[in-house]
Amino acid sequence: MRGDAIGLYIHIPFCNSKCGYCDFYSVAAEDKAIRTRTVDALAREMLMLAERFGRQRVCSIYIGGGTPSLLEPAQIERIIGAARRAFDIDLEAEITMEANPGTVNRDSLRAYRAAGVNRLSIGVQAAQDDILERIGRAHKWKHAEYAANDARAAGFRNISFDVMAGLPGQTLSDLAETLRRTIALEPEHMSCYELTLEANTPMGRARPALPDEDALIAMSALIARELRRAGLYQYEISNYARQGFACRHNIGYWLRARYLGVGPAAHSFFDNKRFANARSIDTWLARIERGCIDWEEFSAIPPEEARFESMMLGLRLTDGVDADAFAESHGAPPIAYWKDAMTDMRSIGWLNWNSRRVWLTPRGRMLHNAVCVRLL
């Protein structure tokens, strides 16, 4: 995020159907009308958020979802147009889209990259069919692959992939074929999160066996290991990329950059105010519809809060966190606040300090929610 500008959050609620671990909002896709609707609505509530808010300059538009590739290119071009009416976006901004694999082809992708795209997240998930049908994914390896060389002929240069570790029956070889054969789409960016049940998922009410900790601390190191040798540097606890390539959208979230969130379901947050859309596409409709942003949840967050938000996040970043930033922000640097449990930290190999910043161990960024309690 560079100066005051602010990152800008779309949410797209479609999919053709519905992973069994995914908490995001979505919603069938069926309804021709309804994703009409939603369109003019998403761009109605970008101008309305800019009379509230000011004509803030945007630095990165994110669209996500749910499968925002399931919109027509048209679709896509008239929400980007309307962000573009409604804020000041950056000449140079980062403008990403999600797209699943078996929803695009390539000229579908000529089409997103021509209406200013600039910027694909392909879930990839993993490399072996029988894992991607156990949890719910509707493609095949084959479509990951297809999906990745049509947007390199479709022009896109800054492709992330995202894929999954910690799954149901999953093995470590398994996650070792998954990382050679996305490593071999030679990447800019991949994203490689450990599955995490919620309970009110499919997933999370089956409980399945998924594999220990061991063998989730093992695949961690080969995560780190195989991408470090692909030339992917690891800037995030579950983001890696080429020099260059980290994505400027989520770096404003883990340094507590303001954002605004449109569509169902989407948060923000401005000037230490936190505030959500509703969870439901027909109560959000409505509401833009008629003229009316009212949020389900609205919150000012207290300074103890925002100090413990400020490290939980920054420490996210291999980085670490900057401490005459935090002492801007919070009247004095991360050890005014935290000097006992940070010299206990750093005494069992998870946290180092100096002068300039805070930042985990390779060890700590492996147990960042344990560091995270002993901060509170």
Second form
Amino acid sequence: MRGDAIGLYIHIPFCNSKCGYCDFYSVAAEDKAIRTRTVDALAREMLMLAERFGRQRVCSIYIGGGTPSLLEPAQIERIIGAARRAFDIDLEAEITMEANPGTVNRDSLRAYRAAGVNRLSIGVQAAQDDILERIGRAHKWKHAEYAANDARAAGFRNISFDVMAGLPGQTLSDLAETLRRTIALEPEHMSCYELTLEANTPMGRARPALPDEDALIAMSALIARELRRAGLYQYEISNYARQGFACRHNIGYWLRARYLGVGPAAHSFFDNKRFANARSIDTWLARIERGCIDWEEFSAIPPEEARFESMMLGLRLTDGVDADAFAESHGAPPIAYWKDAMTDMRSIGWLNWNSRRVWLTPRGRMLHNAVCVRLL
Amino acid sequence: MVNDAQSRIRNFCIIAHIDHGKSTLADRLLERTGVIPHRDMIEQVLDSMDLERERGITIKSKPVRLSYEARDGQTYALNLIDTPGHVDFTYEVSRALAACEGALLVVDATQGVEAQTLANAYLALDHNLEIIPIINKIDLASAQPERAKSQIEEVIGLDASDAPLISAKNGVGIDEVLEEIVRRVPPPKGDPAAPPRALIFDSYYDNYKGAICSVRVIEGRFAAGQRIRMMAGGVEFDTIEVGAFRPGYSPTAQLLPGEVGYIAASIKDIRDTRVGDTITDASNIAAEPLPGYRPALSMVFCGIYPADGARYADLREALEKLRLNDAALLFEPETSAALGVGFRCGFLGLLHMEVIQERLEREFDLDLITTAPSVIYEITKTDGTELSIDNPTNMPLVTEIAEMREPIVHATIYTPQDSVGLLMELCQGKRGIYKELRYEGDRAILVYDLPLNEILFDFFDQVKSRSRGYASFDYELLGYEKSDLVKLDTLLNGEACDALSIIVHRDKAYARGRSIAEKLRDAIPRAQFEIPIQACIGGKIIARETVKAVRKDVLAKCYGGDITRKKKLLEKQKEGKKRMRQVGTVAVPSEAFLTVLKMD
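Would you mind giving the form predicted in complex with its partner chain, to go alongside the form predicted on its own above?
What follows is the whole complex; the chain from before opens it.
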């Protein structure tokens, strides 16, 4: 059980090349020195956080980016080691690392595993090399296969594959092929993200033609059908897993559990406050190297907003929002706060509830934003 | 008879096309005669409203008395009456001209004669003013003063051989202008013993003194303590103060014939100080009012609604404040099923409408929804009754209409020759009746009679774009003509939306209906149900578009724990919803109401 344990997010802000759609903070891998400084700073930041917030129990660690697999296994080992020194890491903690095809091999994967990583998230995105090139991925499909096989050989028993839908020029049969080939790699978990154009990315500015809504709906249906057939059940809007392999770290976000983030642009949620690091490696490094815990005093989230957050996040999960847990956090179950909106949305087939929980219908899941706007 | 003081008065105005430098010249005249020292000179003192300064146009004219010691050793009182430079204010201009004996006709040496140069020059000639052509902007590299001169001679028929060549911007030639005013503008006449008559050519609202009349005294005397009577208005007031603007209030003992100044009489409502009205002495009433008075005529109407319905009271207060200084602004409450409560407003013309809308948004911080502008249509019903409507909502059923008439304007377009073809095509497309095409040098004058409702929408913009900005345009109301007009309604999900209805000519109805439906299809956000948009005439559907239902509206990712950002996105979506109007079951964004105004 999660209990009062927290999640720990570690942001590795390096990429060899920037994908056209990606809005996460990263800089060119640059020279070794800055990577070394970053690893040192991450270790130091965790100690600083522990000093400030106490030696928290941690049930999941997520090393994301950027491209964490650009770091040497020894550096990952150093980071996880620092986490163990700063926090009380559960014996069974889920420790995920993102790995990009083309940046890993059997030896490095074995070493990451030895360092404590027990879950791998491999960004395959699509099985068509022309699509991969179009969206700025630096690898080909075969590298995804190599990475998967090497990971198995290295002993990983929990691998997630990221694929994308709604890409420019992607057809339904392209996606079907991607799913088929990815399923052949026997995933424990899959994240299927629909492309979102972000204004401040190259693709966001270029505004390429994208599949229309009908195509996107067909793609969603295809994903659900194919993955169900492969034994992966949808536990969240974009996430699918075999029984027992749902990503604990991400579930923490959706349950509005606490997490601490380290590294530039990392976000935290603690003591009912949300805060984030500077979205600049220089600013962040300078602060950590000064030994400075200058957390701005963020104001606590007001009760009304906190309730909304619980619904917004929890309704992403297939199981929806647990009425008792909600009542424990917010004083009363959801129906006490949103009787009219919920009744209205049930009548149009977006949502349903019983005494134990509130959940979105398959149709409502496609309209999660509209549901949230009604609850605002 | 001309007495000694009268012989040293000169009443003049400056007329010009927009941007030809009228206001800058006025500034220099003020500066040169010491009315305002150079260091205190705000650019273009006379145009005091922000909007006027930004657009380079004068809406309000304020007279200023300049004291000038001429080369003949005499000191003259020069009354400068600044005039509005736009066709919407033609009547106001004509009253200002009636207060003068002379006019400076400013022509930009780089642009030459333009439509409003012409319109204003003709107006000045109609008032028998001595016109002094002035060629401005000679400092610019592209200046062609000789060309401008020959245009003045060819097009207007004035002798421009002696026209001062000036640069108002750089202060070049200003003395010459002043000397020309003294030399050529005739001094005023008028008997101080006759029953008093003064022409109101403008009025302002002053928070302390009430409505103040800018006047030109024709005969008799005006002084504080006198009981005055507005001859057309029929109301009487006790004069508190008379004086001249220099440019602030400068009280004097009296105002004598030929003088320009102000009369303050604690007048509460600016509508009692009608431009063109004659002020006389209540105990010594003049036999005849001065000629030329006409009540302000609203030509263009539209509905103005607060985007946020809760701000209705703010909108009313703002309109009331604007009306304090603008007797031509009409408004009355109106209720629209789609837009809630707002006001039906009447304007002198399109610019007046735009200026008011902008001032409401800018000075009073209001978000507005405006409905499509309309003109006044005359209708004869089958039962013989007559009515005038300025709102499509009030149009009777087709079966009750025997005849409909719409206002026609006489439009003059002044353009470079190479744009004539495109502009003729434009006028043709706007149901124009060709009247005349004249070539003057390298320019052409194109004259069309056009329905006013056709120029309400994008005519100005089209004239500009089809001539790459070089053509100018002027119009005057000609009268009403019978026309085959229909009311074009728009149904959203089966329900008529009154705010989207317009009156159009039958020949245009199909194209407009299609265009409105298409534009709304793009402007109306998708809902969870399908929204049919239908354009129809009297129940007959002529165009249909559909806003498809949303079936997908979800974010794939939660941005690695960045919940705040997701929340902001949703709040924005929510905010967008708030700014929408509910028409039956359909949420329509404020901007969508403007789409009916736009044409392709």
